[in-house]
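Next up: a single chain in structure tokens, the form predicted on its own.
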Amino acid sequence: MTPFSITCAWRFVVGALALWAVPALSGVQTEPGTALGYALASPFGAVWAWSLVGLMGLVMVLLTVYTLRHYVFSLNRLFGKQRHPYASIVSADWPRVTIFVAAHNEEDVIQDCLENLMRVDYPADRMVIMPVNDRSSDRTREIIDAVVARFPGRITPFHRVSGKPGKAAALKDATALIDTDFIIVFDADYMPSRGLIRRLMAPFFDPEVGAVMGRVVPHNVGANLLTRLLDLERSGGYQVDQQARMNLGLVPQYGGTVGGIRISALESVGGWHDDVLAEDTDLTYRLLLGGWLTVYHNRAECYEEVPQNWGVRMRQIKRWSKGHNQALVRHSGALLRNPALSLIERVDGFLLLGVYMMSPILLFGWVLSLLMYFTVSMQVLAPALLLIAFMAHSALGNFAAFFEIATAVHLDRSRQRIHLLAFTFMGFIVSAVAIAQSVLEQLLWDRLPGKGFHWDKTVRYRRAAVPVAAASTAMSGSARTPVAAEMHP
């Protein structure tokens, strides 16, 4: 039995249990009536009762749409035609590219990232590596300069000592310093594979391609249960969700950690916006509205460090949620009105923008179901509650790409991970609560005077391989950062 069939069987069992349990527990009284052929009774009046029914209907429609979306993506990856249009390009006259390594207090991980970049198989004379050291207060600058000294002429550090905080603002300043037609952006904890740069650059031979996204794979999977669950989540998100959108001609998402951008495309849509929390989502939609293609390359793998602590995970997903919802407000109107995009692109693009709103909607649906159970009596209550129970389970799984995860495990041929599938429920609950909390903060707390968005840096778990003394010794043998650029007020 395949993981996917196991998933379907499990869902059938849960649905059957709901069929048996909910009517038995509801104790509904059949009551013929008038409106829609049924009567509603509530101690709070008919308006209250019908309002709850209407809201629950809306919640269920939304959950059903996202359920179908995940089904379509999973089935496409299992049985549909797969598109890897640029994977065959392995040798070419490769263009020059600047590689940004975004770093803010990254003393524990920056060295590994830079040293891995020294080992990639892209022509060294076509690749400018620029660590973007954004106002770090730890040893990040010291370690970068030590690596620069070990690889003279290979790295051009940018030590940003002032300016607006945030990754987008730092990238904006760094982009003004380069002279290449393309950039690739990594986070400091990422470790590029040897062939990654070639794979990310290959799609840019197509002049219509404005951005490229690679696949993110956790490298600290074995740390604990959380990292294993995040590994499953990443698999579903990239192996299935991103690749299915690529296959179906929908909206692959540019990610700001393993992604490449054509400078002319970036400039044509207004450059980096330094007032956003999710510069990658913001740029994805501006490129889409500007007529540029974004390509997802499933075989361009890069290795990241995922959170090993639930508190860190919650802060990370809250930051993503706020940034994503910020893009939802900014771009949904223009997206839906854009006549240059097909209807399916607009619909899928809007659903992608709204994905972080589904957690509070799901939690709202649970509250509604409780209110209906205790305050409303109607003839259709039993089947409605049955459907609610079934959809609540389905929606929870679908919100966190439950089916996509099962499919990804099957495609990755790492079937032992299927044993962890049941535990994803716990991760989804934590994510749902974190996202709902972030939405409330965004609607209420962040609007207060003196509040607003702030960048919450993700904690790193690796420790620096080079002690301070060794780094200092390395620095003492060379001139200090001969190519360093600094920003001053």
Contents of the next structure:
Amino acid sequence: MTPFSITCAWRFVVGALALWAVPALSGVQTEPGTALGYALASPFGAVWAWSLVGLMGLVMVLLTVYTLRHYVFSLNRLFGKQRHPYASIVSADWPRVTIFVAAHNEEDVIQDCLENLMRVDYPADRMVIMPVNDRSSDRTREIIDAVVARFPGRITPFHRVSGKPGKAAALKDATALIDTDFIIVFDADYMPSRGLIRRLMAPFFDPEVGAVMGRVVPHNVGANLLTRLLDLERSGGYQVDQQARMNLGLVPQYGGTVGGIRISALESVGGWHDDVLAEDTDLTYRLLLGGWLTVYHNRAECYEEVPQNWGVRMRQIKRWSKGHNQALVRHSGALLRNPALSLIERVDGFLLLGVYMMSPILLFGWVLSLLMYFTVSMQVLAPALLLIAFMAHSALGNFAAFFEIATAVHLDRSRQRIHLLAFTFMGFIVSAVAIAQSVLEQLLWDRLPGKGFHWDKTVRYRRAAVPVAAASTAMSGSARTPVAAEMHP
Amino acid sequence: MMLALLVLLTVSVLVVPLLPALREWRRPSDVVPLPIDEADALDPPYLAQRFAALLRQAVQGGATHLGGSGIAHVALHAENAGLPLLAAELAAGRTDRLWHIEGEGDVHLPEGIGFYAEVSASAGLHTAAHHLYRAVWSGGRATLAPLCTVLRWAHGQEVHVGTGCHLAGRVTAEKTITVAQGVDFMLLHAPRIDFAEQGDSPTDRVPPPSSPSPSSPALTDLAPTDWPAGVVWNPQVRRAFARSALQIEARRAWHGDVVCLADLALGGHCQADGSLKARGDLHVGAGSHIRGNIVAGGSIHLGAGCVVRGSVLSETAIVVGPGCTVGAPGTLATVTAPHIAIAPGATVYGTIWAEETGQTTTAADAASDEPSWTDLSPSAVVGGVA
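The form predicted together with its partner chain, contrasted with the form predicted on its own above:
Now the complete complex, all chains and molecules, led by this one.
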């Protein structure tokens, strides 16, 4: 999950907001006898006027805080001390690990993921690969079983045919079946690289580490403009945002895929919660509150498939938003009250939790600016100073997130793709609208009887490398029956 | 007219910044997925093995150059036979050719010549003292003479590194590496890495192994209730968690991990059946035995004769005391930090990776570096003695 795009989105929206707010602020109507040299006038009275100004001030403070955060992160990545404390662990007594591949109707991609896992350099006798086939209604099961037959003894599939829907519920059931101390989770469209498992496992030699997160890299970059924009966004989100949080001792986020979890840590904080939409964010904060560290490993990179059309992208981000906001409600109080965490950890953790709420807050800011424009006139400073402030805000504050993207592209040594930065505004506006929509749904629509949360699976674009017919043929051999764990909870 | 010009200029201001974006969109020039490093960093002998494969391919194909260097094929039939160096090379004191030396006897590289391309010998290979080598491959034992410099890598079945060598790259071996004192290194990797026990001076003698004498007190098991106030023992995960500095008295034994958000110090001859983590400095008293890993945000100091079965990892520095053992035969481990100092008599099974500076010290240096474990200002002491 990448809240990065959201913070970028509301930054852009606030720019436009400022365009509306400035004329209101600069409308000079001097009123005699005002306090502190400020003059306000409104047909609805002073209380109305000051309330609007106060709320607008709050929005602007939030903007400033998030902007500063982005600048600090970018500057840290460019000039600060970089922390890759586990990247040099190359020889070790590698522990046993179970690798979950979460799959729900993944007939087009599951085979590539499993075959890539067959090629990793982790000791085969210490790695249990378990595709978690969650109630698939397509040919996912056939394909998994065909791969199992080709690699006897290497893969233990878990075909889940009933039970509560959702990834967290499926992982919860799968976790009950394993006997290793660690798990690594992949989504089915991910293509693990050869050294990835060792990189993800290395941080677990630190007994304080409860979860590890790797870096997600889009594979279908060249599909269209959207995938190229998402590639930029992912770069900024991982290469700068996550790594800077790692450098600064803040709160890197476990992202639900390309990540590992220590089972004892998971159990000590209550196991998987299957009533959440973002089990990854939920787990990040439960681990944090439980005294466990989540580590981001920038060199544990894995390819994924990003959405190729805007509708899919909007649904994906709405799902993330709802899950993230759910975690905000559940954990922000405990986080802020926790004396065991440093102040900076609490503040950054809260800002990370609140990132998806900024879009609706900004829409509220738009409304405020309209109301101020039409109903309040004020004189704060000379209009020229306001103009300068607006220019400074537009040039610096608004582009903080884009600065992160530029930093990431520079660090990745990608030379030309940075030219597309100008188009990222478009993607961020779409994200802002989708998130605001999701918050409204969450507050109103989802509360209606019979509604609740709905798991919206992301569409896959890659087509199966091997025709399903071939997979079926492979299954017709004598080795077709894998050791499959079926569960009917 | 003026209005049209104004509109044109305004539109230009808006559109011009978009032109590079439009161009990149319509005519993609940087659209491939970001390349992912597959294995190099996790495979210390990677450079040497890749060179060997390329050289084999070049020799079989009759190539005259590899990687921009000319290949000098030499078949030596007698021990100590000289290399056919050119007069210009002898005059310049350097050769830029890649040497591919076949033969069953050991090869002794000549004095007075620096090798600025790779040297490959099918049998044993001895470098000359004080000289510079880009990379060295040996099918047998590679001996790096004292005070020589290797820029990129050295690899052999066994590698012996002489006193005062400067190893700027990777040194890897199929079996063992032996490292003398006063060596600067970056990455050492082998199933067994030994650090020479004796130097040239009497002060370099390694102190006797730090093991409990028969008359010394026996180990005392730390029960979960023995941890002082402020240290939280979680029986579910078998982990002691301390938010402030912690000292554990000598000769204590426990089962489980210890995580400390400040400095952590263990007295001598402790036994931990688990891992240690300190966000500050971490000191392990002499003769202690740690079955897990040791991780610290600050520096790690392993006292003389410590045994650590797992990896040792610090974000600042590691000092490995005389006679320490990290890893075990068949159970490899990694010792990694920006700065690493290793005393004589230590043995590491696996990898030592110094991200900035690595050096082997003398026994005298190691003794003078050892801090008193009681100097670490703990707020909690386990064992009853403050």
